[in-house]
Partner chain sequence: MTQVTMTVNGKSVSGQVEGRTLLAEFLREDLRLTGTHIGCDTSQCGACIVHVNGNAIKSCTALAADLDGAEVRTIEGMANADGSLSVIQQAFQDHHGLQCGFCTPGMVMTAAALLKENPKPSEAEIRAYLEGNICRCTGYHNIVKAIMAASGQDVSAIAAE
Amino acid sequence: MGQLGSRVGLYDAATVRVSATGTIQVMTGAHSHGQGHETVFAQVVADKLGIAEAAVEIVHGDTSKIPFGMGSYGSRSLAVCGSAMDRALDKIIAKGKKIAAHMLEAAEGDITFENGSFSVTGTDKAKSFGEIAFSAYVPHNYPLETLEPGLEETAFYDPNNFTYPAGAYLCEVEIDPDTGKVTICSFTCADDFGNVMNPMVVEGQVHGGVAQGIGQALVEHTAYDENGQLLTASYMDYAMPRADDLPFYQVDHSCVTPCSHNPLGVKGCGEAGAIGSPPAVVNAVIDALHRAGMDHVDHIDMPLTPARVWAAMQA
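Could you give me the structure of that single chain in the form predicted alone?
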């Protein structure tokens, strides 16, 4: 990451603690502030171990419990923290295979793990994940001479590269020729985020990002007077996009190219909507003016308020 220009370490860590009853606590250094970590991280763990999502608790924000982490920024949470969880789960499964081999009187190489069950290849001999977890904490039938009791593992993941999502955004606008007011008629987003763990969470993040981007393009602006005094210091003065400023979005996030260098094949999605929408809105406004014969307008500074658009039309 240093070769790519990063001035900080971009690794993260996760600790997976399995209880005697098979429930799981996952301690992560990435804090959620609305991205849905509690849902998606639990989903990653549950899918890998073949257990119910309700059996997984995500612990974050408590510095007395969590491992050292780099936090949540840059759409890194699932790609980096989720990959650290995946590696910790690999360690849990590897230890589970050793326990299962002892309990099932088989060679460790003959043990497979699938759908929450450790089984001996080619036979019907198997132990559930819950049975293995119980044996780890009540080690009456356990390889104590070679393996410590308990079932808890920590892993760090340091990415070899950034993730590179891609997409295309399309905006259609109408402009009131008398006032310069811009109305967004339709908005379409197509993104490639690699493997998508939870389509609803991804779509929600795109929706939020597009709303932020439309706000930046059309209404949001910090204004200062000649003395440097901020005039838009509260939401009484600073314009935020409202529901009636936004259209219904058409969103697609088909996986075209999974990420090749993290174990989940995921890419960042949190900032896509905010990146793609401002230029799409501004380009649509310029295009609309050109279609009305105003070829002299090739640039308007954001935000494209009615006053600014009207002034450009009159120039």
Given for the second form:
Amino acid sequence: MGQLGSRVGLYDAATVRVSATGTIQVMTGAHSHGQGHETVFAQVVADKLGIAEAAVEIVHGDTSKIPFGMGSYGSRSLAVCGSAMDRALDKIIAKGKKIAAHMLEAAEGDITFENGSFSVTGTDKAKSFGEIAFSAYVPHNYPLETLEPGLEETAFYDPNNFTYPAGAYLCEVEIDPDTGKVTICSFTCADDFGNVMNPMVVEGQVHGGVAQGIGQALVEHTAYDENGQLLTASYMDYAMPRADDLPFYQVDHSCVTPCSHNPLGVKGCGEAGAIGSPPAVVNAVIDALHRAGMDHVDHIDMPLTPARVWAAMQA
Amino acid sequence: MTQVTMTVNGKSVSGQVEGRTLLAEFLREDLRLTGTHIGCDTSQCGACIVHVNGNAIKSCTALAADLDGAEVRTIEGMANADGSLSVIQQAFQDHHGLQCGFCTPGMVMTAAALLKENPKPSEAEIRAYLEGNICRCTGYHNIVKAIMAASGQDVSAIAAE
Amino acid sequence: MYNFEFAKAKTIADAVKALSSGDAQALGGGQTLLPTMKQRLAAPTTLVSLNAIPEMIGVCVNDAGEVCIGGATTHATVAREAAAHYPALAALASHIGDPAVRNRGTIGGSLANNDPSACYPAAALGSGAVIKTNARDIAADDYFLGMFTTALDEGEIITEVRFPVPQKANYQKFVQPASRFALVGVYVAKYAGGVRVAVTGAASDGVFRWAEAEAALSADFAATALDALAVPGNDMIADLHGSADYRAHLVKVMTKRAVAAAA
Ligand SMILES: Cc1cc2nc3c(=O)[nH]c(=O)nc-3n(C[C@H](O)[C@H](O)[C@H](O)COP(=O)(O)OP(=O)(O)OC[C@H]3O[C@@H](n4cnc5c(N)ncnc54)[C@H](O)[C@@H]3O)c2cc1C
Ligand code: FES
Ligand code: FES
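So the form predicted alone is up there; where is the form predicted in complex with its partner chain?
Then the entire complex follows, led off by the chain already shown.
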């Protein structure tokens, strides 16, 4: 990342701790405050290890427990922290293979890991992930010079590029010609986020982003007077979009172009909704005014409050 | 100090409160029922909504002393008797109706009040009824969907993907 | 919020007595007063709750056919119980704030507060209502004295509001996007004796009657009767949410819509 202009590595970190009973704790540098990391990160681990999601606990936010990370911002949690987790899981599997080789009396190179099971390639000799975890903490006859007990790994993952999600946003509005009030009739988002680990969570991220963006486009405004006095110091004056300002959104991510440079093939999705929606809303308003013959209106500053739209129509 | 007695989630409780003690404070600090959230503290956001004598009210804008003798229900009293989630709560979970969860107690209490008045509300009726509940995470989509589902309406056709 | 003594009156007489001492203040639904006290813009030593005075709660129709609403009746109750008797008033009440606010806020509190953007003042003035207090009856025309100012004396409480029921009426509210109070709200009521038009949200002096519109509509109760009229922008509120000209324009638009909806 440093060479792309950030001048430092924008890495993140994950520690995967497998307990003797095969349950897993993942300590992550990313923080979840509603994005669904507990769900999606657990999926990453469960899918990779072939175990139940319920066996995975995600630990975040407690700096006395987690490795040093960079946190949640810039739509990076799954792409960067999830990738760190994936790398740590690679190390877990590699260590598991060593343990399996010892237990199954085979060469490490002959062990394959698939569907939660370590087996000697081409034979039916196998140990489940749980058996390997138990053995790691109850090591019998381990060659201690080459095989440490325990099953816990940390990885720091520094991406070598940004991810490049792409999308198209479509907004249909109606404007009340008498008052300038804009009503959002429909809103459609199509995004390519690469691989989608959990469609429900991804949709939720888009919905929330779109509402933030529509809010920015239509009502939200931090206003000061000429003396620097904040005018929108309470919610009596600072407007936020409410349920009745917004429609159901159509969300599509049927186009999947996996990210080519992170192990999960995922791209950032957290900010897309908030990025695509303001221009879509404003363009829709301008387009509606043009269709109504008001070709002179090419620009209205956000937020497009009824008063501003009405004023633009009068100009 | 004033002595107040209320029935909270079916249990009789009492305590000494100052005149200025808000219902939200009495619930959270005296009774330790911290499921009721305080978001704005200025009666705009709805995070603090509870039911008093069956009506949804903002507990940040009501005095505990004024509600002596009231029947109060909070989010802690919404689950079924066996501890499983109520229909509304389950619908919020099934339809991803919460992200950070800050608005959720108020949303659930408001939804319960709505469905009591209007067992099969339309999308527009739900959105109108949520006027005093602000959510900054979900864009309301899955909240409205969850409430429709909780009222037994088929939501499979609602734009998801 | 500074602390205060709390008292709960059981009768109007109790309340009046409790309010006569020190700087005691009446508490209705608290939807305005409590936020104000949290900001320390008010700090009464005693609050006297009016919420448990049975004679101040409820909606009824008197022998003269007027709708009488107890001063401590919530907006939600008015929305429900006045619907059969005075639908336009009930509809106005059903759009004040949100459901939780409507379950606490009261008509007496709203009229006593006289917020320049509040809804009830438009209904009271537009209906020529009578505001009944513990001491006297005040005609709406004499009651509203400017932004947050009314004819009420210190310690005087609104016990009832009496609304003559018009032949036709409608309230149109154009909401301020943040507070959802009226950026402009217009109440139009057609009585046998003429039409009344009351405007809230728009003027810096609070609710007012638009006399020209009343005259035009009394002659011809149709939205087109207003075509030639215009409200001057001079006395209009200008703020973040709309210029004086915008508000003046909205007054006419909302009046027309109210007439069209009532007719
Ligand atoms: C989120 C929100 C949205 C709102 N939206 C709207 C809206 O759209 N339109 C609108 O009109 N209002 C709106 N309001 C205001 C609401 O209607 C209030 O309920 C009302 O203005 C005050 O009534 P209250 O009973 O809560 O009075 P309180 O807050 O208890 O009291 C207000 C004032 O009136 C005095 N008072 C109370 N009762 C009486 C009485 N019976 N006699 C004499 N004095 C009394 C008090 O001493 C105090 O000075 C909103 C409020 C909130 C919090
Ligand atoms: S905390 Fe009560 S409404 Fe926001
Ligand atoms: S889920 Fe976060 S505010 Fe609603």
